[in-house]
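Form predicted alone, single chain, as structure tokens, below.
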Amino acid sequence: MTIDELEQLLVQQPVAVLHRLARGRVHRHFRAGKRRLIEMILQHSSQNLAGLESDVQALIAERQSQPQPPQPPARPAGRAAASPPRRPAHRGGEPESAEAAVSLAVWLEGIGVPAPQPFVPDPWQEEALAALDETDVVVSVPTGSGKTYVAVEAAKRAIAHNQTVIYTSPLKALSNTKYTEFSKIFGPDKVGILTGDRQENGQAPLLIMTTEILRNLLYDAASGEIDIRLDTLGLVILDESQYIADPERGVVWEETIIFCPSQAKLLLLSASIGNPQDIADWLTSIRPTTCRLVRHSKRTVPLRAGYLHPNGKLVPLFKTAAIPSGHAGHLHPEAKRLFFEYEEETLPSGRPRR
């Protein structure tokens, strides 16, 4: 069977059959319309059309072997039957949810700058600060929960005890941002920055740098050459510590932790470490003190997902204001309509592209 004949055969099949063919071949196939689905199936199987043809024929045979639903009785002559209400065609292939979809106004409700309130630390923040008095700490909490508060308060306590604090980030841009932020909090005379292209106030009690710079400083200290004193180092803050899993740069975080002076406490901050307990156990195994994991899962700032069409129309992406877990059938009907509209406008007419 040629590719054109195979294409025509796929066009004749219902969407449910196409989605069964797409399983294991096409990622996130449940969100594609029929024409796009056929295109993706053919693209994936372009080197194995015989295998695709065999699967199609097997599904057709299976479908034909299934018992057909009973036909409704014939209407008496001359009597018109009321037409049943038509259900809208569902092109995506995913199970539909019966719940009503939120409106755009409901989806946008509550977004904006909150009213000023007195600051009260969360229990997990107090737990992390208390644990730092005795142990290393891994903090794993969602974005926007207040990790920086823990870093700032821990740095204040260390500086009050005449200890040096080093704060690292994976990016020079983020290091520059934190330098500006911390200079306002602690005063410019108490904050320095060391990056590949910027060195200011290198003897300050609070030093901002990239993780690579700290790793290099620890290398120099091991060889007897050092630009800053590490004997007073009391706290090392590793922000965005999920980079320890990066295939290329993760070794920098590992070596920094391994070479970090034993008298300094380690504070690892992240919103996206998948296995924080494993990281805490590893630190416990290589460091002189036990590492404490402080974990918090509730988002202080909830996420909402929307879809902005190229024509400028904004709609909720899901039927609910919050992001559901799984269930593709929770897609907002207006978002799906805009998806298909954009697909019809952008795909060329005629047969699918290959």
The other form holds:
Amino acid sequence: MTIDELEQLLVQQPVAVLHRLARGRVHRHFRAGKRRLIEMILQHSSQNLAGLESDVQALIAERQSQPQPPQPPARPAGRAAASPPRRPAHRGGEPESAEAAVSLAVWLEGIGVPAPQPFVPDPWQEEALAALDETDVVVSVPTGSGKTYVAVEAAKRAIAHNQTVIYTSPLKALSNTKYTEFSKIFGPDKVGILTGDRQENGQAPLLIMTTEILRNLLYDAASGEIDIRLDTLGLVILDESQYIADPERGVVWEETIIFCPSQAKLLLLSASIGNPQDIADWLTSIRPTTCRLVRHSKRTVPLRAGYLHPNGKLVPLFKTAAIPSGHAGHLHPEAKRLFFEYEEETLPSGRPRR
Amino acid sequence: MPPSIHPVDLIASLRQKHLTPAIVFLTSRRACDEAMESFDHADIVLPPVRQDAIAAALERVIAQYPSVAEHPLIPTVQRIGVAAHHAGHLPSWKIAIEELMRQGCLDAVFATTTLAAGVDFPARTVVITQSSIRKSRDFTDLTIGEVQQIAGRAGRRGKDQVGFAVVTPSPYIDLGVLTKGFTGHPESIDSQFSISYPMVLNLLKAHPHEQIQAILAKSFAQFQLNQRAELLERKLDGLHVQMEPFGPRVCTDWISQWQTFDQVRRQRPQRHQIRRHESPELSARFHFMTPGRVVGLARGRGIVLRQYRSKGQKNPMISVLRLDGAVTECPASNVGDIFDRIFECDETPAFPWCSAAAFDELSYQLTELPTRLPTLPIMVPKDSEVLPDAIVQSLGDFPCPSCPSRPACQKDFATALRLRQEQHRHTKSIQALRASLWHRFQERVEVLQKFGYLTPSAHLTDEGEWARLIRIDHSLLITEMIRAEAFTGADPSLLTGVMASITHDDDRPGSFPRISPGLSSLLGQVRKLAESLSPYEDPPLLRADVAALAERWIADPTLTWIGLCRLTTMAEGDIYRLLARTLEFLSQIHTLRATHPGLAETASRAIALIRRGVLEELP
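Follow the form predicted alone with the form predicted together with its partner chain, if you could.
Everything in the complex follows now, all chains and molecules, and the chain you saw is the first one.
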């Protein structure tokens, strides 16, 4: 066996084996990372490669004969960061450093289309709808959890009570999309859209508009020039209401909420935000009824994060298949290594910027 | 290694791992378009079945929006099953892409991160290529909320069991921002309440002035300010408790008393210090220790080479050439005698502080000096500084020396003063928090009174009555222009041109068609007016090229959309948005028909002229 072959063999071994090998050969071997360890072992035994080789073989044989002790589930993140696993190459088998980390196959598992199931509303959707019968509701849930379902059901119920429903979105493009979508659900004669200069189906029970338009209507109503059926207004749905924090337009949402007639219920649909309770408390403080907050952070369709290297290699981004909430440091060692490599090569200074 | 993965390879990898359909978020529109172009030479062709599905789906969209039919990208999209979706496209094209995506006909869509909120369609996978976005000229890191909003598009309910967010690096990506975004808790949001002129007018129209404060108090802004104020009030309560042992003593307000005393005491040591630093005697003598001067030191004489001040030394310093040819440093206060003898000294900025020749000469002269030298008579000014009378008197009047509670006061004073100052600070902040919105409102009211929209009693004037109907950005500029009769006799194209340049707030460069002299001079007036209003309202960009573009669209009814797009380098989507926003502004002017019938009529004619072709498709 040449020295290169021996190195390859060592690279494939777990660090524990290397440390056993280094015992008595290398001083302070426990301080070294894997790569340095291999270097030191080879350096030390450069005169006696055959002896080293036989020791390696013996150790491998010993490991194979006895069942492996279970590895500790996860190495502390700090240690992993201190010695990034950087090996020249690994051939065959799962990368050793991924011992606790999820493999790509597991990460990709479950991909595909679920069997068609009858639609069952989530508990939070039911909760929001039930609460809306009595009071204003603030919904703060992750993107794509089915806020639209709540909006549609709430609108249906209000329309059934002969009330007018106003649905606002922050962007004109979104208004148009919702107009098409709702026209399909409710029927074209039940849905209208209002823009600055145009009304389509202005007498329909469900009106779609941007929040600015609603604010202007409320201004007119406040000064006595009512041109909308505010008396029959039963429900105002403000979609994407996290826009209240928009530096330029956020004020429009506040005005709309302040001037919203008290007999109409407010339904605020928002993506996940940090302080939905504040919004709910605020509504409680200015509206006649106690506002109900419906929030959750669990996605309906679970999300996994991956890392795609420019050379086309795909690896999981985190150690676990699911996103480890609150543990940004739990990176997959392979992803970390690849990204480190990427930064080394692309950053002009050659050092990762932090 | 390439700085980032090639789009064709990216799509290929995604396809291979069954991660399609995917939304790929790229840095800019240009990146999206270039990604599309890079497929030109790739031999990726969809199977005919899928091509037909795309064609069929497009048919249905075209039936509703005819402008889609001529889109140059249709063949590419059909061939490769990938499309771009960004603000540079027409809304109808974006709707078509969204429709194709919903029906699952496409494998991937390239979109810009900047407008991630406008991407309202889900996919199995979201690809993220950057960790920061351009916000008003600067690149800012994505917030946790934004990362989650982007990642949230991954995973279609009912169509996917899992969604995937895939990070692929591009230069200057910060993985930390993204991992924090994936795993973190979204940020709290804060109110961005601002008070605009139309808001003031509309509030005052509907409510009397004295009720406004109560209405402003209902805002989320005030709610959050109150939260902060309550926090401070709790602190203030704590301070009150801490202050209890420091209540009235022999004097009721002993803290103020001591504060005065303390201030006086602080002034005194300073005077001492100045004197100690440099005695008048020394400063008088120091002027004579110039280079070349012979001075007497404790041991022997020397010649001054330079003067300097050293940070570590209280006294000014001099470098002295000694008898043995050594150069020593000593404080000026060590100088015993200053002799009436001076030599030529050729100074240099570095050691030995004079030229070599001068150094030799001086060394020689030093040895040749006679044993007796006349000293220089130096007059030292009399120390005339005494404490000002006021302070001496106040010290004399100070009752404390004989006061029984003096030791206690002296001990507690520092703590008590700190607590009281904190109390004052908190009280002031609370007042500011409670009243800031009202003050901002009052500021606006004053401006509107100055311009005559409000009476001194804060009622709407006749001008205010109609001005409140203009509820858009730059409302003050627009109403002032109407009052200055800038639009009298203007035709629809001129009005549209000016409105377009007021609405447009994007500084993306665009080449422009020729502008008519009428519009050009009108724009000049508007610019001057905007300049003069700048203390009260931020002036708009007032770009001439967009004005000319909008003018052309109105002035020439035979101009087709394609023709209009050829006149400029602006993207289709930008032109569309420009005209759509101009429509909004014009429709606001149209609401003035009761007071300005002529202008409203012009506006409504302009609206009718704008709404043709592509602009008629969507409400």
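For clarity, a rigid core is taken as the largest C-alpha set superposing within 1.5 Å between two forms. Quantities reported herein were computed from a predicted structural model and do not represent experimental measurements. Positions refer to the first chain, counted from 1.
Once the rigid core is overlaid between these two forms, residue 110 counts among the residues whose Cα shifts by 2 Å or more.
Annotation: Cα of residue 57 displaced by at least 2 Å between these two forms, core superposition. Superposition of the core reveals a Cα shift of 2 Å or more for residue 317 between these two forms.
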